[in-house]
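The form predicted alone is given below as one chain in structure tokens.
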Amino acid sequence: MTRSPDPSPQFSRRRLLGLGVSGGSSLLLGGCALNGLSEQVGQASEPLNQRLEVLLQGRGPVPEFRPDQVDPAALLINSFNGTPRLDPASYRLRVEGLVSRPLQLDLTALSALPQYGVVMRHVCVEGWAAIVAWSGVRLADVLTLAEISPLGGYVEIESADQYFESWDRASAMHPQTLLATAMNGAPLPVANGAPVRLATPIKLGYKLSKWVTRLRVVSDLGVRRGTWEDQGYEWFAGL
């Protein structure tokens, strides 16, 4: 049975702005405009952005949408370097780094773990959004199975299309962060990241890697932070 964490009230960016905490939306969305003076403002405001976003994220599960609110046509398809086609029979998700039990999980092993669903709004930094129903395993469950080290503060994510991401530990362990294998009640389409992609309502769309093949737990952020973050996008990218 697909299970979803019970939503609970929490602050949203809109409410935070209404309270005047941020001093302006540019502080929260510094990563959206990436040229000229706006880039300098974004870089200066990012530490404040991240502190505020961590505060919001710590309020508990994000309220979810109803299944009848899903709009499949609204989810646009894009890729960084084409659309890779991974053989489901030979697919393995590697979990390495600061873990006591390195893993290579096939799809059967992933399906044997508890399955959860999240009906969430997928928000793209380009300005569009779509309500999508994702289901799969919690990233937290996979990291727990690998016995993540207390020293592991970050998770690097590699994809078959050479896309690269890195997340903070708390976001990776969030109960609504999934390694999704299904979308809108059907197997995950190749164009949307099959066989495994990230899905969560707490991050902007460019953090939600598709065609995920490797998770590496590390103690610190490396020189590479992410495919788009290395070009100026905000690293935390929380919602």
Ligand SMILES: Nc1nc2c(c(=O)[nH]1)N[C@H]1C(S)=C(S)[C@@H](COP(=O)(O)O)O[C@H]1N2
The other form holds:
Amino acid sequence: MTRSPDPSPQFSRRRLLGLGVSGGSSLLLGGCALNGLSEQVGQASEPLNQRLEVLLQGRGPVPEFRPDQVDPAALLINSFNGTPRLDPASYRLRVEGLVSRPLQLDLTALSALPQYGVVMRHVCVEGWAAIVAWSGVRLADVLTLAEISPLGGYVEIESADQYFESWDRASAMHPQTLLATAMNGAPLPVANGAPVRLATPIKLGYKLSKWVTRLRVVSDLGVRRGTWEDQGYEWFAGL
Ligand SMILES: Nc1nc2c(c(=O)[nH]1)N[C@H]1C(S)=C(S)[C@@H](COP(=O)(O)O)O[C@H]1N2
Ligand SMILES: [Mo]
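Given the form predicted alone above, what does the protein look like in the form predicted in complex with the named molecule?
Then the entire complex follows, led off by the chain already shown.
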């Protein structure tokens, strides 16, 4: 997919979002051919999606792209509630809920954990995609450090702009799922979620929360499932 030549596609983008909600997952994924699993997952109902987690875990890592395939111009900024500016010095990532060791990690603590990179295709349901290189820590390492309970089947993700997400445990623990602090070899820009955002090649763009402030491990999904999911978007949103 290529970037729209129209530099201010706000209205048409909103319309596309509306179509996505009513048109179903095949439209959401239309044209962004990634692999067969995306279609299966996209068209399945939620319980089936959750069973597909087993498949997801069993299929191994998602193939990555080469660093020279990164296309910074293709990554559009998609923020729906402004751009929060978090002070890096006072920033804390809170990890709570069904964990034996609740955490408040500052950026120094995050940078002390093993660092990983992923070069992946970011796919937005509004009809664009971009190859991006993210780096940071594995979400799995943070959840393991917090001693996640076996009863913690889901992770709720809060962001500074009130964006909300919830993920299944298997996707959160996937080795390519990162809490990214850098993008395309440079510190993460504020517009793209600084100081910390989610990145993974296994889920659609709207699952990849920017400005993450709090992770809460829970046993069941709550009434709120996600900013877009609560308006009809598919919850698992696997690629
Ligand atoms: N906190 C927060 N995270 C968010 C969003 C948002 O509005 N707020 N938009 C989502 C959507 S729909 C997409 S496609 C990506 C866009 O990431 P980018 O702006 O870095 O390209 O962020 C996702 N994460
Ligand atoms: Mo998106």
